[in-house]
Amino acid sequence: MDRMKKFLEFLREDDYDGALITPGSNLYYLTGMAPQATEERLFLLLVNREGESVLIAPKLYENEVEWENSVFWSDEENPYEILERVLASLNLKGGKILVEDTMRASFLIHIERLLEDCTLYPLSVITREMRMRKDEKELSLMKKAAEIADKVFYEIISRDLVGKSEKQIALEIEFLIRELADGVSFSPIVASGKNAANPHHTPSERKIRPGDFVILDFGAKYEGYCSDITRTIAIGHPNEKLKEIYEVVKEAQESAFQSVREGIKAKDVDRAARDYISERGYGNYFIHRTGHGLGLEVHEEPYISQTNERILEKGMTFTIEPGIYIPNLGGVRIEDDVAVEKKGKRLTNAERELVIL
C-alpha cells in the first residue's frame, strides 16, 4: 500500500485523473495481486486521483482475490456495462487517464469507446520511474534469483552434453529452474556451433559435438523478480579464433562492469564495452546494446545502450552482456546481473573464465 500511496502522489503531481491497470508486473508491484490466466476475461483495477478504487474481475477469482471495493462478473454478464457504471462512479469519464501498456487490444478497443472524452497515456510514464530503483527487499529477491541461475549453470555443465540437442538442453535448464524457483524468466536459449552467431537463437534439434562453442542464456524468476545469465562454454578442443573472441568479450564485460557507479550515464557503460571490442577489430560483430534493466520483467528500464542518457542511481539493476557474433563461425556472449551501489555489484557470479568440457 506504500507503493500505491506513492503512485497516487505521482498521479496527482503529473496531473493525471486516474489509471486502468490490468494483470501483470505493474499490478503486482502496486498491489501484490498476481492472478493467473486472465487473458480472456476482463480483469481491471480502476483508480482515480483521490485514491478511490474499484476492482472489476471475473467471478472465477472471487475466492482468491481480495480488494476492498470489488465487482465480480459472471460469464452471463457484459463486463463493459459494469465498467461504464464504475467509470462514472469514479468520475473517470473525462481527462487524462493512464492505461496499462500491455493491455490486450480486444480490451482496449472496448474501453476506448467508453473513454471517448479522455486522453490516454501509458501507465509506464509513472511505474517505470518507481520500479527502476529497487529497495533492499527487492534486491534480496533478485540476488536469490541470481543465485539460482548460478546453481543451474554449474549443474548443466556437470552433465555430459555431447550428443544432446540444443532443445534437449534447454528443457533440462527449464526443469532445473522450475525445481528451484517460481519459473523461468524467459525461454532458455541454447545456441551451438554456427547457431551461436544468432543472439536470440531458438533451440533446435542440432546436437552438441566436439569443437562447439555453446551459448547458454537463461534466468529464474523468484517471488516475481528475474535473473538473466549468459555463459559461453567450449566442448572438446575449441576453435582458436573463438577462444580469442572469448577473451575479448570477457575483458569487454569486465571493463563495462568496472565503469558502473552512481552518477554516470547508462551510455557510458555501453561505451566501455563497445570501445574495447571495437579497438580489437570486432566492433561490427557486436550487434546489440550492452544490457537492459531487470526486475519484475526481464527487460525493463534502464537500458544500457549507446544513446541512453539516463543517470545511474543506487538501486538500479541491469545486465551487462556484450557479445561478438560471426556468421558461419559462431559467437560468444557473457552476461551478468548488476546492481548499482556506490559502484557496481554483481548479482550473478558463475565462472567467467572459459569452461572447456
The other form holds:
Number of protein chains: 2
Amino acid sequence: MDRMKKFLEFLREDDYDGALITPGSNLYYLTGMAPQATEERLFLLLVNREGESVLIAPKLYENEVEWENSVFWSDEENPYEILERVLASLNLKGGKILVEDTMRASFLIHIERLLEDCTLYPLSVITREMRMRKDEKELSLMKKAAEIADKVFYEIISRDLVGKSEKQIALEIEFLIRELADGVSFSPIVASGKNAANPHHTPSERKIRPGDFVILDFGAKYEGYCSDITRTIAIGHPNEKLKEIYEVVKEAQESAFQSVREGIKAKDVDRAARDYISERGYGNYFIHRTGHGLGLEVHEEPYISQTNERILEKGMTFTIEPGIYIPNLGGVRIEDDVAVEKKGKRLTNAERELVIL
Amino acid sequence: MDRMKKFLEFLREDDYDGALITPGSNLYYLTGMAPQATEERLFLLLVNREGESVLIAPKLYENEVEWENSVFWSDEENPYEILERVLASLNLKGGKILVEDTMRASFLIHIERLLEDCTLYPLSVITREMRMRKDEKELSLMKKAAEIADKVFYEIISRDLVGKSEKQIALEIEFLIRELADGVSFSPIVASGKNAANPHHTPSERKIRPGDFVILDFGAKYEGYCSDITRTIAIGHPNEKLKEIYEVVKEAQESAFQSVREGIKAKDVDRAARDYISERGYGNYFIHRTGHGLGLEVHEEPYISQTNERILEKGMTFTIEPGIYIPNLGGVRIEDDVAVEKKGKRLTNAERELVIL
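After the form predicted alone, can we look at the form predicted together with another copy of the chain?
Then the entire complex follows, led off by the chain already shown.
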C-alpha cells in the first residue's frame, strides 16, 4: 500500500516508535478499511517503525476487513490481553507513539497501561500533511461530491419553500443528498430571515416567508470525500440592504477565488475576501475565517484564515465562503469548493447570481 | 443539580480526585448541557472532589450554555493555557482522575501533559450505575420514543415495499422518524431474503420481492432517550420454514418477557429466550445476546447476556430481541423495549403476530 509506505517514511523521519490507529478517516486513507460502527469494541491497527503491523479487530469484522497480520477477538475474550501480546511481538513498549486523534479515551486509558514511559502524539501530525495534497483520484471523487451538491441546490430551489420550516427544508436537502451520495458531509444548515445573522444557526421551526433571505449550507460525501456549498437565496421581493450585501459578498468571494494560485499563502486568500468586504464598510460583520480545507473530513487543513502561513500547493482543496451577518436583519454567505492547480479551479458551480424565488 | 450531587458522592466514596467531562450523554445526564458539534474545539467540564467545578468552552457557545464558573475561549487563545490555570485553581494536579469515555485522544493527550502522576479511569464506572436506573421523567421520555417507533412501523408497512431497495426503505424509515423525533437512535437496518441471515447486515441495493421475510430494525431518539424496535414481516406467500421459525422467535421473546421481574439476574432473561429456542432445535442459530440496556444511548447497561449477573431493579430498561438466522435462507428477529417494574412492562407495542404484506 503506497500511502502506508509513505506514512512509514514520515514516521521514521520524525523519529516516532509506532502508531496506534483506530477506525476513522486516517485508517481509511492509509489502508482502505472503513468498518461500520465499532465504537464499543476495540478495533486497532498497530504499526512499528520497522513497518511491521498487526490488526486487532472484533470477530464480527472477520469477513469484512483483511490485513496481512490480524487477530480477531470474540466477545468472550479480553482484547487487551491480545493487545499485550501484540505489543510485545511488535516490540512496541513505549517511546514516541502516534495515536489516532479520534480514538476514544476509554480505549486509550487501557492501552496506556500496557505501555511504559511513552509520549503520545496525535496521528494527524503526519496524516494531515499527507491528506492535504490530493491526487488525481481523490480530486475526481471530490468533483463528484461537488456536482451532487450543485444538483441538490437546483432541486431544492425548484420546490415551493414558502411555509416550510427551516428544519423541514434541511431534512429535504439531507434526503436529496442521501439518494445521490454515501451521505451528508454535515447536517445541512438552513437559516432564514434574522436567523441568517448567526453563521452557526441550527435549523429551527421558523417558517420561510416572503421577504426572507435564506442561507442554505450543505454538502455530500462521495466515496468518503466531502463537498460543502453555501448559497443564499431571496424569497419574493428582496430587501434592498440585503441585496446590496449580496453583491458585496459575491464580489468578495470572486476576488478571493481569483487570488488563488500555487505558491501564495492561505492567509492571502483570506485577505482578498476580507479586504474587499472591509473596503465596502462591512469588515466588522464578516465574523469568521474565509474557508477551510476539505477532503475526507469536511474541516481539515489548509484553513483559510487571517494567520495561516501555509503555502498553497497543487492538489490542495478548500472552501471559499465569505459572509456578512447583520444582527436583527439577516445574513449572506456564498461558498464554493476550490482546488489549487496553477490557478484555482471551482469544484462547485451552482448559480452564484442572486436567485429570487 | 441533583444528579451532579449524587455523582460527587460516588466520586468521593470511590476515592477519585476529579473528573474531566467532554460533551456526550454523560454531560447531558449530569448537567443538561448538550452543545452541538464541538469535536474540534476543547469543551470541558472539570470537577474536583470538593465539588468545585469549572467549564472551559469555546466562545461560540457563550449564549448557548451556562455554568456557574466558566471560561469561554476565543479562537486566538490556546485553551490548554486556560486549562493549566483552571487545573491549578481546582487543585487538580493528578491522582485518580475520571475521564469521559468518548473524549477524543487528541484532547486527552494534551490534558495528560498538564497532570502529574495520574491514573485515569473511564467516567462510566460511575455514570453507568446512575444511568441504569431511570426515574419517572426518563421513563416517560422512553415511552414516548417507543411510541414513535410503533407509529413508524405501522406507517412503513402501509406502503408498497415490493421493488424498493433495502436502502430506500431504510431511508424512508429514517425520514419518518426524523419528522416525529429528535432523530434516529441508530441507522435503520433493513435486511431482506438471505440478507436477513446476517444480524449485522447493512441495507443494500437488494430489492424487496414476493416471498421475502424482511427484518426492520430501527429506533427514535426523543429528548435524548432512545427506542429500538425490530419486526420481521413477510412479503406475499411466506416460506413455511421461516413461518415456523417466526413462531419460535415470537414465543421465545414472549417467554423472556414473562421472565422479567425485580430481583432476577440479567442472564436469567437471556436464558428464558435461549432455552426456548434451543428446545426447538435452533440453539445454534441464535448467535447474539438476547438484548441490551437502553436509555441516553442505544447500547448501555444492563446487557441481557448469558453471563451478566446484574440483578434487575425497578427502572432498568432494556431490549429483548431473540433471533434465528439460517445461512442462505433468511432470518427472524423480534425486539421490544422493556422497563422493569415489579414485573416487566413493554414500551414498544407494535403488532407481534406475523404481518404478511
